[in-house]
Amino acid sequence: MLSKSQARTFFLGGTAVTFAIFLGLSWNSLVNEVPAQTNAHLLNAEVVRGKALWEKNNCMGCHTIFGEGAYYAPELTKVYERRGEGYIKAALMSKVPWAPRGRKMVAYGFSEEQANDLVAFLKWAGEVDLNGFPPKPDVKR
């Protein structure tokens, strides 16, 4: 049967050899893959300003974004790609609470700038390499 110690050596073993592969993967990652499939280069002043103004109101209580977040709100990651500019800055910009489907948004009644930065922030983030997500519908209505 197996004894105490035995036993602590396999905890510890264990971690130690886990967390060393996975520290591995993960510098692999942010020095190999990230710099590449989030076309960091893209990463302006504009874009950066919108990730501020992203955390700074937490709009991530109520969208999900790359699939984070909270799920009472649309899914932001191809929302570039599905709404326009012109849509986006209509939500972002407006002094009641957005809400053409009927939910609420909050009313942020952002700048013109403001909003600018928001939707650079977007449109990068649409840009990021997911591998494959969000998915596409493949059930015929």
Partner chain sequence: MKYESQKVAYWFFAAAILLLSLQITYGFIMGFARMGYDGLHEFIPFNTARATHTNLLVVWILLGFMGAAYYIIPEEAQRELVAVKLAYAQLISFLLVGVVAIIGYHLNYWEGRKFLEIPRPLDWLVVVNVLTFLGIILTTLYKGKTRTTTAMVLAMGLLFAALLYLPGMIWFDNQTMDSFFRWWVVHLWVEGVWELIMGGILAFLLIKLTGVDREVIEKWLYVIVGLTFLSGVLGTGHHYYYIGVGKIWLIVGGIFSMLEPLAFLAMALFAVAMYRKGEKRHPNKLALYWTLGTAIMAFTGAGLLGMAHTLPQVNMYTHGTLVTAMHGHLAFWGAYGMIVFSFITFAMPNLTGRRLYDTVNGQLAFWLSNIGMIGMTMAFGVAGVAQVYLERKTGLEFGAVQQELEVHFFVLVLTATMFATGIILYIIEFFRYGSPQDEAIGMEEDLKTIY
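Would you mind giving the form predicted on its own, to go alongside the form predicted in complex with the partner chain above?
Partners and other molecules have been left off, which leaves just the chain.
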């Protein structure tokens, strides 16, 4: 059995070692892992404008991206991979409300340039390494 002084030393030493490991892993994540996974080198003015449009029009009020947002409309993290540029632009530039599967999307009627910016943002988002999120559906045909 440990004496009170030995227990205190054991506790403080274990806490210090654990905290040092935590700091080392945090530093490694911030310096090495995050930049490699986010494709920060692919950020350009078009992607930034697309993100600004995403926020200005409150797309997260209905959609999710990176697992964040509302669940009324589809998850859009990998939408570029699933649907492609033409489909996305058609939905964004539509002058009439668009209602696939009974859920109505506002007719934003974006211009070609705005649609291109949003497509660039969604393409960038789809290329971020999310360690397998969202999972591919297990569809057996």
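Residue numbers count along the first chain shown, from 1. Note that the structure is a prediction, hence the values are computed from the model and not measured.
The rigid parts of the chain swing between the two forms, and the hinge residue from Ile21, Ala36, Glu81, Lys95 is Ala36.
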